[in-house]
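Consider the single chain below, provided in structure tokens and representing the form predicted on its own.
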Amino acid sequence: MSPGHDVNAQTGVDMANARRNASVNISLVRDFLHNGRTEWEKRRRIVEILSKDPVFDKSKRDFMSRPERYTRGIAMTNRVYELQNIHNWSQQEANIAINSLDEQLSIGLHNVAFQPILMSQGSPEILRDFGPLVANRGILGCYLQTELGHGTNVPKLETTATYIPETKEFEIHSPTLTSSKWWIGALGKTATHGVVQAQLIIGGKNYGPHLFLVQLRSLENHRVLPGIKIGDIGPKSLGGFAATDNGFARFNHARIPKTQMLSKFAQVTDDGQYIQPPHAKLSYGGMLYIRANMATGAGWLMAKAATVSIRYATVRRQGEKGPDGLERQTVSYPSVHSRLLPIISHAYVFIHLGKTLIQSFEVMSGRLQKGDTSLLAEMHAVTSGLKVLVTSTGIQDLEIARRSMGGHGYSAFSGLGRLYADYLPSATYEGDNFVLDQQVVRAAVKSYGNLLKTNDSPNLSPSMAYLRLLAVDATVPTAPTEAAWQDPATTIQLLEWRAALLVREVSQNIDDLDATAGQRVAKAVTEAFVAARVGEIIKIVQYLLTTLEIGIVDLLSFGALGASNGRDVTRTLRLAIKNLCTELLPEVIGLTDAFGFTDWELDSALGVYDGKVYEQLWNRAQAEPLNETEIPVAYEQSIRPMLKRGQQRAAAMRTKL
């Protein structure tokens, strides 16, 4: 590289030469990915809003204590609000205004667990007096479940709530210090009321946990209630949810009236009697709404990942030189893009799969309101699966991209280590993944026992379509040829095949399994479940593929593919894997910028739509507090006197020589 060439100005160069060679219709695909292009239009014109108010601004971020970052988070949904009267925002665009906010809020429990639970499983009672207060945010909600000691393990929650005929109360208590609720989003400091997960105590009998909605705080001052202690629990890991007062609360015999039960479906008669619901798990409605929203919402994370990571490799030059007679964009090494066009392939696959999960679940939600139990076992084996997946592969691509970028990535300004943080905890909310495992290989192995007993294939539900495989006199197929691997469905059958294969030998061994089963079979359950989704909707054959590439071993023990002969098997997969990734190449600026984000919404000065990486890092430096001034305040305090004393040893040491 030439000692006049200017590498800032290349940076630009570069990115308009590859959206240039783009072939890629980003507007079609946009719009596609956005449910159509007046969802699209709706969603830029509220973004442009945003990016506009001073209220969003995000220059000063990075350099703001916690406190500072809630008070933040609270005026941002007030504006958001404030907006929605002003612009006349439905209820469905003021959703779209705060899921465009890169900032996990307070507000979002309200949205996403409280309100839907209460709706969901209130008496009409409850929702006459509530639900407009609910609705319009007159009141503020959370939802309180995990406690100190106990969280997946719902059964074993501490929190009693004891019926009292007399009054026609309930007493919520917590009798121990880990009864103590722990971890509950808004809660800290905001939430005027939650719906607590509590033990029914009746006649001193234990029905085990249902709902109750508590008032927490006074509506005149905002000050908690008697017989209640709450606050925030801290700070979190890697400075994560710095936003959202994560919070504690005890319970001192704290009385509710009887009507603030939950009770849709399980009930409590005034003299005491309990009548059962319907069906044990109705009240499962709210946790698999949540689950089954996190698959689009991982999809848009991966979405933002890949075009940062994706844009910096682009304008980023090191290394050895090109045709140009430049260092090589780093995008065009195979040791980068292999690790990031998989991530846009993840991305796509989420977003549209969350969308007919959410569709899935609106159709299962309608029927349980009618008592219809018959989808509720398919939808909580799918989102359990589908949350551990989803989960776990954006928490590993977040940290590919962002290490893609080599030094420059560790930047608080690269914007990835901020999703990272806030993403991470998903592995463990809404059910811990490593319990998830459990309850889908459980599913699995039930429904191979039915099939063994029925031979009934054709009625195998969607998640267990696989098992079919098991029903015939079918042969698991040899090594396929480089072409094959261009047909979607030659991976979709491996993958499947996998699986089968997979909890076929769980169930034969399943009173010796080896420590590892669970995961193993729950992952190639639910990613044979996503490759026949895949095979429907969008065939995505990079996804395909390099899926079946990090399970390949679980074939392998299997001895599928055939015998190797001493050459390797999986050659072909991997060929067609590099030779996709080559032709893909070109396209990936195309691919990501059909996503949609502003430079706004990604608030990354290495994904900066124009490509000027270097200027944007510069810049961003330059508004470092500790630039305020030349001297710092340590000076005074510790440089000055440790220097002082260095020199003085140093002088002592040179007169005893």
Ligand SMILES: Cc1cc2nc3c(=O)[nH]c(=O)nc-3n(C[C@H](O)[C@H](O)[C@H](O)COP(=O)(O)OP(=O)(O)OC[C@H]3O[C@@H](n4cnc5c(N)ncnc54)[C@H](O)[C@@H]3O)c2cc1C
Second form
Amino acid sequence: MSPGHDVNAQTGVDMANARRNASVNISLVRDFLHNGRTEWEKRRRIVEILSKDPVFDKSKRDFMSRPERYTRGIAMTNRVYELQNIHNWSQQEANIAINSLDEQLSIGLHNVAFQPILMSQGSPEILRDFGPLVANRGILGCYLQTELGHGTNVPKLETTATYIPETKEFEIHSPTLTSSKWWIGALGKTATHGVVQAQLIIGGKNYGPHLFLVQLRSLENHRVLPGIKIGDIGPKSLGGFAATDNGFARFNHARIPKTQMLSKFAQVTDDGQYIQPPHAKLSYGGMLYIRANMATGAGWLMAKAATVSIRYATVRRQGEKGPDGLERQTVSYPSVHSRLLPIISHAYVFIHLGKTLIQSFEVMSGRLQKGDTSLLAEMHAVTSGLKVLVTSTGIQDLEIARRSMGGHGYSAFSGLGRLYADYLPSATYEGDNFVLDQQVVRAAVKSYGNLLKTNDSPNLSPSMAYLRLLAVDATVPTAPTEAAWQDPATTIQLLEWRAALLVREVSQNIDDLDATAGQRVAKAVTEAFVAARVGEIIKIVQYLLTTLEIGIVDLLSFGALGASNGRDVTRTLRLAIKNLCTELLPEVIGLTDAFGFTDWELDSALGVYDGKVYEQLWNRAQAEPLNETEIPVAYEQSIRPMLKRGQQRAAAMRTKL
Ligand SMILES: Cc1cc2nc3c(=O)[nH]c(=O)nc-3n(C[C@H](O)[C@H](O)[C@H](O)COP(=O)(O)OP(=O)(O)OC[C@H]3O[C@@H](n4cnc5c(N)ncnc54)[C@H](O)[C@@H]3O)c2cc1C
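Shown: the form predicted on its own; wanted: the form predicted in complex with the ligand:
What follows is the entire complex, opening with the chain shown before.
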């Protein structure tokens, strides 16, 4: 950079130029992403109210302790519902407010786990007695499934719910240390009630895990009820989930009325007869609802990562001289933008896919209410695969975006470290990703087996449609030309071939699989499904090409794409990606502005709208509590004695010389 050049002022100039050069119709794209102009305006109004309210101030958050983060989280939650009353917000508007707070809040467990599970599986009595309280947060709930000793393997949970016919009660009990409920969000300090997963015991016989509504704390003074021990499980990795009170609970023969078994499906009669649910999987609805929502959530998270990192790379100049005689904007380096552009496309795809998934969930849910389970298996397969894909991609993208910003990316003020820490466990909760992979593979192998028996490819479900390639006498395409990659159909077909070949291979070797087969096959199967949806709806070529770039090794391992004759058959694909990146580069600020985030929402020194990142970093650093005094407390306690000791030793050495 030439002496005298104002690096700080240049940031604003670069951002303004990038915005001027983009041709994206921002309001059109933004309305599309936010389900239309009315929804966007609604959201904008709510965010404006929150951002002006001191309760939602974020300026001190990075310096807070965990108890302070928890207290702040609860204060924000309370304020949202206060504002709901003041502004007469609908439930959907209150949810928009909660979701626009970039914090893992305990109320999330009430809204996405406790309430849907209770309302979809509770008996008419539960809905009558607790429904209005739950809907208005007159009681606050959590969902207690996981135990110290068991998470994935639900059938082995140890908590028991023993039926006492004499009093028409269940006795909830934790017989061992390892049966302690653990990890339960909102349990540690907040929840008054919980849905507890426990082994149902009637007359000494175990009927397996069932759900029970249990009051945990007094509604008078919030004290934990007799027979229950509850606490917070302590800090989480990387400071994540700081505002959530993940808790433990042990039950000592705690009694609940019989009516508090969630008995919409399975029931126990007063005299202790067990009535089986009409379909073993009728109770899956709640779990699928949470997973169905995860695609949209991941999409918006990736949108944040993309907005922050693209804005920073637009104003950060470093290294070689560019055509304007200044150091190049880091976004102009292919090694930088080739990492960031896929994040934009992931965000667009997952936001849109999430919307269609919720619609499908609602159709399935409506049928389930009438006892029709015909859509359940497909919904289960799709949401399992997508849960793994969106969470793994989201975790990866957050770190790619953070790392693309060099040293400043590691500052808490970049905002992405916090999002990463909070999002990391999404690979574990709601079904561990590696375990879900196996379910995706099982469903695919079963469908392939059926296809071999029936040869009925027209009736394959959407998530298994790629298997049709194995039913007809089709041949795997050879390596496409560079021009052919422009057609989404080319990539979609190759991604479908990849899934089909892998499923056939695992089906043939099902008794002797290699250790990573589950991950490779599940990823291929889900990516084929997503690619087909992308082809139908938004045709984001960038998404398709970069997905195939990573997955192409699977095709090559089957000798697909033709003989290489000593040349790289993937070169045309990589060149197509490079050219597409170059084409998209002038649009990246427009494409990320279209997500519509305000500076308050992003809370990132590096992702500010005006590009003035250095001023932001400087100002935020001034608020560091260590800067409040010139001389730290540690000076008298430790620095001074250390210096004195060193000086005395140096003096002693000098006298010896
Ligand atoms: C932040 C956070 C919030 C949570 N909130 C809640 C909550 O509100 N309520 C609640 O009930 N729970 C909650 N959980 C718990 C969560 O649901 C469990 O952590 C999850 O189900 C995984 O179980 P686990 O931790 O026991 O792991 P384990 O099941 O012990 O898995 C450990 C390892 O073994 C592997 N593994 C396990 N089984 C198999 C198998 N069959 N085949 C191959 N590999 C296998 C897994 O892939 C993993 O790598 C939360 C967890 C976290 C991290």
